[in-house]
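In structure tokens, one chain follows: the form predicted on its own.
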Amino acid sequence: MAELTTFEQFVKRVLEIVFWVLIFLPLVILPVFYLVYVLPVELQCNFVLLGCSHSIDWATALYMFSPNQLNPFDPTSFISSMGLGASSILFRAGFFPGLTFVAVLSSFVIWYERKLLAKMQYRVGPLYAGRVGGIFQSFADLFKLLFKEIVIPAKADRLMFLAPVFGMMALGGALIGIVPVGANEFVASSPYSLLIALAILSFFPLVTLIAGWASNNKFSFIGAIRALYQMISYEIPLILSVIGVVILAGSLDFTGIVNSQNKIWFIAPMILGAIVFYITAMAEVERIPFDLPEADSELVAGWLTEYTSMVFGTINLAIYIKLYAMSAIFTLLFLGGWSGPAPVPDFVWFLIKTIIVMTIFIIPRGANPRIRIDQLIDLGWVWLIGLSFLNIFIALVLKASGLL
């Protein structure tokens, strides 16, 4: 077997394997399908319905004995009968608008961020993995991490060390599940979806604290303590910043909030709330200048110091899923969600707005220095809380006067 020396050769080898698997897979599936599903029905039809006849119409027999009288030879009806259709909860949670869609989008956002920051700093950025500006660099990094060894420190608490990996992905998946991307494109809906999203966000710093403690590393633990400080300083302004939106919309449901912005997006009357939410969301996703829990130049990688291979990759994917979720929530609260002037699908407008918001989250990383912990606490407890209360007062005045 020829040695693989480039990423393109590796991709070709993977595609060859997938091709031959798809070619030979029917040779295994069809006999199993016949023995397990077709043959029992044929025998039953022969001996019960057709009086031991030696000939049978398989399609008719399978139609008679298939669930809900659906024809299994019709792919659409057969898949729907198994609960795997496009409208099923499994498809929505696993594919669109669920985890697979957001994971692929996050991979491209990672590449987009690296290229954007490179242009801001007069660098090249990813170049070789993929013919268009290294567009497959994120996938190349994924394959690299998949084949690296998972190293767990000898003095770490093994169970608690690995638990944050599943915890971060579970919380990220829960956020995706409650955030709609269109009027009818969502995994789960609730009249209290905004409240549920805020509750889920409050668990992320706790998972970070567990990761830092379980690593049994002083750098990791200091990073985790900093994450706890950020949670205490920014959780309250984050919640207060959305109260003005709730007052104007009269709803805690994302769909109701979006529908209430038919006349005007809330970013205009609630500009102070939007600014506070943007700053606190930056702290929530630990973006520069609020990346004190990681602080590469001070704490190696903060609470992530001891994580390697695909464990590290999974946590980073969860962090970018969280970035997408915060950008999506900003879009729903202040930018009218999926509403737009052109007659295009709802999720198209939603994705355009969300990617713009993600870009605004990314840009400060290319120019801003990291702030000190005392500056972070002062900003959260003094300025942001004050602006949040002022924003609530403006919302009450607008609501009482009937202007909105």
Second form
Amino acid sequence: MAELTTFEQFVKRVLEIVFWVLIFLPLVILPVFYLVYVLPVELQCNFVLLGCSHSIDWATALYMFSPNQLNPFDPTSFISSMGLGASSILFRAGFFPGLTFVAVLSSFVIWYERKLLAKMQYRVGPLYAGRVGGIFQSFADLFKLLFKEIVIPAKADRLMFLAPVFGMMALGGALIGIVPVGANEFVASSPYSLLIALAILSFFPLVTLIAGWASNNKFSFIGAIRALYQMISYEIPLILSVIGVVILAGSLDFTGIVNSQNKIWFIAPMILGAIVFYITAMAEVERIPFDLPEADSELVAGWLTEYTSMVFGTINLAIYIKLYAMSAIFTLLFLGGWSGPAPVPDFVWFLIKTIIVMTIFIIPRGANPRIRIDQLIDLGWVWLIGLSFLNIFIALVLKASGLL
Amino acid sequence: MNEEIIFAALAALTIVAAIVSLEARQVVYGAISLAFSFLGVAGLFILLNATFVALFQIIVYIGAIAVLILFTVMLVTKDVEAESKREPIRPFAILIAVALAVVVSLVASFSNFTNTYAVSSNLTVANIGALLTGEYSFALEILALILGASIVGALTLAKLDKE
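Can you return the structure of this protein in the form predicted together with the partner chain rather than the form predicted on its own?
Full complex below, order starting with the chain above.
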């Protein structure tokens, strides 16, 4: 703002302020008027304005918007009766076991990962954003990404370049929709929920391939081709390693699998399956030592090279949602899911176990080099498939002998 | 009524995606729309209560086959796209297409099968497994033999190439 030196400038500034106030007042006043004056009447008359007296019952209106009636956890409150309560599908998909919860958890995990790796490598890590050890670094990065320009390369295929953003986010949302957090905290449940999760996971290489091709950049394309090679080598052991658990539990439902672990967690009899699942899940979320598609020391940023701004941020969020989902599936299959001593709520137990599993997913990044593509294919087809078949035989023997 | 609308939408998705996959100027678009066509078929399976089949349709056809086709297309056709041009429609081809449509609709209208019935909803994975290992065990063994033979054949071909 320039300093005011003359009277003309003062008048001009006043007129400017009046102008902007006149423009913005309707944008604020009309919604407030609607909320306070029109909406209570419409609600009282069940959204039929005609044939209803327009006198406002202020007592009822105030009652509706009192803090007590806005409590989403009370099933009898006004907001619950409008379908916005804690048990409604909108709340579950959007907030608690759904997207907001996982997004906040992901931003925490990004900070936690950077801090942990820094400690492992004698560095400091994020320090300045926020009071305690740079805890708001992820949010600072988010705002930085929000204000950056979205650059689409001139030779890129526009539609196919932007489609993976929506694809990744939709697949991430579908994954957290099918993974339960507690006995009653889930978005959707199905007798086939484990298979549905595997089916959603099989979409990701398609999206990666499209992104790498549409960028029209050799680094992106090589990254996408590597993602495909990686998928070919880990997808079969991933599905085979789960079969042992399914045989023991006799169910394809996450809830059924968790309930059948009340005697013993499946990590004890199915230790081979757990190891194979851990390795293949790490390849699935493209983490070091399996980050061949991203390989930042060889391929700039792999298949993400051309993505900028919030487009990059959204894809990265979906990748971290995938990390959360894989850790959650590991917890559900092998660590007894949400079972734990009573006074602590079940989803807290689930979160504690999931964050421990995430830590185990993160730790190799601090110490391990990247493996070669031929080593990866050798590992997948020779060792992991063999081990998972051995695991299936162990499960069959345990089931046939009636031990579990 | 609701199911019929969903069926019409899924059928339209499947057919339009199949046509696009044949007619798209860019071969990559064709491969992607082939994946959408598979997805529509999976939706039709869900509509028939066969969720298990639908999920394996997605895992196998989209997760493996569509991705492999897309992979091949991306590796092979980098400069073919520019050369491929649309052929003019020939009157003889139109005649054959109309005749085929008439024959197919006549056969469909004189046939007995009027409706497709949904699988009963109490058919679980356990029932499918019991059927596969009991009544249809011979077919399962034949399939396993064919798959094993094809894997051995592929390995032999790969070994031959190296020598």
